[in-house]
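As a starting point, one isolated chain is supplied in C-alpha cells, in the form predicted on its own.
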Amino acid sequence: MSKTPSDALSATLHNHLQQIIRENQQLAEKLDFDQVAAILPLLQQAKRVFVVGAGRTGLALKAAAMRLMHLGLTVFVVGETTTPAIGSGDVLLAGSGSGTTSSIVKAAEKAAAAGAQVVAISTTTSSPLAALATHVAVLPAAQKQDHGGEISAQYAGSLFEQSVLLLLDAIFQTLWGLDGTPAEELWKRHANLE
C-alpha cells in the first residue's frame, strides 16, 4: 500500500515536531539551571518589570509578561503607549540571542543609566548587551545568523525564541510554587475586555 500525499504531509509534520522537541530537550539539559535561578530573586525584588525583545523573542517576553502579571507583579512592555519610565528599584528583562540588536541594546543602556539592574537572556556573554546586564542567562541555542545546523537544524533563532518562551514559563511556574497562590486568585487578574 503507498502512501498519499497526505501521509507523507503527516509524516514530515510529526518528524519536525519530533525534531524541535527533541532540540529544546538537549538544550534543557545544557542550561546552568543556577544561572537561570538567579534571575527569580531580581524579579521578586523588583519595583516593576519591564520586558524587551524584537521579532519572535519579543512575543516570548510578552508572553511573560502576561504571566507575570497574572502573579501579581507590576510589569510592563518596552514600546507600548502606556509604558512609564523606568528607574531605579526596577528590573529591565530583555532578551537577544546575539546581544546585538539595536534597539535592545539602547534600551538596556537607558535603563543602566536610570539605576535600572537589566537581565539579559541571550545565547552569549560576550555582547554589548551582556556588558550592560546586571545578570546574563545563556541558552545554548543558534544565534539567528547560524546556518550551519550544527547547534540547530530548524530555521533561524527558532530554538532560541523556542526555548526563550519555554524557559520564562519555567521561571513563572517557579515564581507561582513559591508564591503560593491558587489559580483561582491569579485567573482574577486575567483580562476581562477580550
The other form holds:
There are 4 protein chains.
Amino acid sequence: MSKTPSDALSATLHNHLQQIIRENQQLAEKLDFDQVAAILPLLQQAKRVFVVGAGRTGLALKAAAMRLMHLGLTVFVVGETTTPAIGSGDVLLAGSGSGTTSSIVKAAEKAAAAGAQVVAISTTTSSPLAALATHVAVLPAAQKQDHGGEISAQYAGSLFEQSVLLLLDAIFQTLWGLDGTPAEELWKRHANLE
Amino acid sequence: MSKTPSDALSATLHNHLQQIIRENQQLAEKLDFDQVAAILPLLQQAKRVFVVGAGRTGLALKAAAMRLMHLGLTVFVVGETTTPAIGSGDVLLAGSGSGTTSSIVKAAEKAAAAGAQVVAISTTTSSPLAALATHVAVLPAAQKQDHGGEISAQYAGSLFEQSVLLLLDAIFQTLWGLDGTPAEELWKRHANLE
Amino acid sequence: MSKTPSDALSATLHNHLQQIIRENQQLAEKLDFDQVAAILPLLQQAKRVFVVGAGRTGLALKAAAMRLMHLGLTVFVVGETTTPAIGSGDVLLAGSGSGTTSSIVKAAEKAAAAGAQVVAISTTTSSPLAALATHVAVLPAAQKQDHGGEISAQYAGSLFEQSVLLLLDAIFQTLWGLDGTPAEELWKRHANLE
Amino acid sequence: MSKTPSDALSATLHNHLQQIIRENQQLAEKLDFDQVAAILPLLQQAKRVFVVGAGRTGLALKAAAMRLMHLGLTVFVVGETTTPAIGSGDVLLAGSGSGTTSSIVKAAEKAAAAGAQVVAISTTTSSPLAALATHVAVLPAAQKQDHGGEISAQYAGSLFEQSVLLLLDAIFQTLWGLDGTPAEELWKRHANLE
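Alternative state: the form predicted in complex with another copy of the chain, after the form predicted on its own:
Now the complete complex, all chains and molecules, led by this one.
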C-alpha cells in the first residue's frame, strides 16, 4: 500500500529531528572540552554574571541564566529592566556565532572598559568579540549566513543556537555536580509569582 | 485668515495634552497623601522589592523599578528572566486599576502565601487585589472599562497608568531626598551595557 | 501641635508630585505644536510603525505602541521576538533625550538605510539621531546628565520620559478623535490572553 | 600519570553533554511522529499563530516563533507589547511540561473561548491544558518536579525544554522544505534594527 501524504510528512519530520540531533552530536565530537571547561571557574568565581546575546542565541543564554540563578549565582540579562551596571569582578557571558553582532561587540567593549571579564561563546576565535574576550569557547557550527550547508543542513544559525543551549545546560549540570545542592533546594529558588 | 487643517490639528493636539495634564493635576488633588506615603517605609525596609503589573500599568511599574534600582534598592520585575522566588521580608508592589486582573491577583496570592507583603496601587480598596494587600494606595482614576468619561476623557486606563508613573516618580524623589546620595552616585548604577 | 515625621513625609511627597506635574505643564507651554503635530500624518500614512527607545524612554514608547495597536495600526517594538525587518513605507519612531544613545542611533541608521522614515522625539535637533531623522519633535526637557537642575528638579531624564508618555498619549487621543472608532471597538483589540 | 582536576572537569563536562544529547536522542525514538506531524497543517492554515510558555519552555517557543516569522507566518508572543487579541482562525501554540502551569492553562481557556484552536506541547495528554487543546503533541520527557531521575538525569524540566526547541526546529525545517523559499529570502525577514 502506498504511503499517504500524511505518512510522508511524519517521515520527513522524523528525518529532520534525527538530523538535528546528529548535527549536535557531531558538533559535540569536535569540541575542545579543555577550552570549554575553562569557563566554569570563571563563572564560579564571578561576583555577578551578566549574559548577552541577540535573537535566538540570546534566548539560549537566557535559558542558561535561569539555571545559573537556580544554582545560587547572581545573574542578570543585559537589557532587562533592573539589570545594574557591570563592573570589576563581574563576568559578561556573550554569545554570538559570528562574533561580529554589533550590539554584542559594543556590550563586550563596555564590559571590558568597566573592568569586567568577557567570556565569549562563538564559532570562531577571529572576531571583534573574540578580540575583547578574556576567554573564548568555540562551537564550530555554521554561521548565520553560511547558506551553503557544508556544516549544517539547517537554516541560518540554528545549529549554533541549539548547541549553545545544550552546552550551557551541560555546564550547569557540571557546576551542579560540583556544588552538590539537592534538586529540592534549587527548586525553591524558581520564580514563584508566575 | 482662516485656519488650515494643519493649524486645527496642532490646536487639537495642544488641547489634548493640556487636558491630560489637567486630569493628572485634578487626580493629585484627590489623593490621600498620608495613605500613599505609608508605602515609603515599606519600600525602605523591604529586603527586596518585586514589581508586577499588566500592560501599560506594568510599564509604569518597570519605570519605577529602574529608579528604585538606581537608588540602591534590590528590585526585580515579575516575569523577567532571572527574577528569583519571593519570600519573607520582601515586598510585592502590584499595580492594577481594577484590582481584578487575574495574573496580578494570582501573583499577590502567591506572594502573600510565601510570606511577602503586598502593596497595591489601584483605583479602589474593594477588590480581590486589595483584599490580599498589606497596604493599598488609591489613585481615584477611571478604570479601563469606564467608557463613559465621567472621571477622564481619555481612553481606557490611560489616566490611571500616567498617574502611576508620576506618583511613583514622586515617591522616588522623596526617597532620594531622604537618602541624600548625589545624582552622580545614582548615575553609576545605571545599566552600562546597552 | 507639631507635625509628626509621617506628616512631613506626606507633605514632601505631595510637593514632589505637584512639582512633577508643574514641570510637565511648563514643558507643554514651551512645545511647538505645529512641529509635533507633523508626526500625526506620518503615523497615519505609515505602512507599519516600529518604536525604539532605551531604558525608561523605551517604556514610554512601548506604552504608546500598545495604544497605536488598539487604534488599528500595525506596530512593532524593536527587539521583541517577532518584530520583522523594517523597510520602505515604514516609520521608525525613535525616542532619545540626548539623541546620542548609541543603540538608538544605530537603529535609526539601519532604518534609514532600509528606506524607512525616522521620526525622532528628543530634547534637541542637534544630534546624530536628529541628523538621521525625517522629522524631529522637540521636548525641551533636561537631558539625563544635566544634574544641575536648571530645567527640572527631577533626577536624570525623568521629565523627558514622563513628557514622552504624556505627549504620545495626546497624539493617540488626537488620532483617535480623527478616526472616530468607538472605545468598545478599540477594546476588542486589547491583548486577551494575559 | 594522574589526571589533574582540570582534566577531570573537562571529562565530566564532556560526559554531561553526551548524556544530554543521548537523552534527546532517546526521547526522539519514543515520539509518535504522526501525532506531532498533525501540528504542521494547523500552523500552515492558521490565520495567525500565538505562542505561550512559562520560563525556559517559553524561551524555546520564542525561538520557534522567530523561525516561523522568518518563514512568512504571522506570529505573536503572548505577553509582548503589541500582541493583539486572539480570535477565530488563529492558533495558540502552548507549551507546558505538566500541562498544569496556571498562566498557560488560563491563556488556553481564553484562546478557546475566543474561538482559536489550542495546540499543546506537553509530556502528557492528561492535564487541564490537554483538555482544552484541539491537538496535543506529547514529548515523553520528565516533568519539572520529577526529581527521581528515571527518565532524565538532568535537573527539572531541562530535557523537556531542550526537546521542545529541537522538535520545533524540526517542524520549521519540514515546513520550510514544503515551502521551498530560498534561505536568502527568509534572511530578508530577519529583524534588521538590532
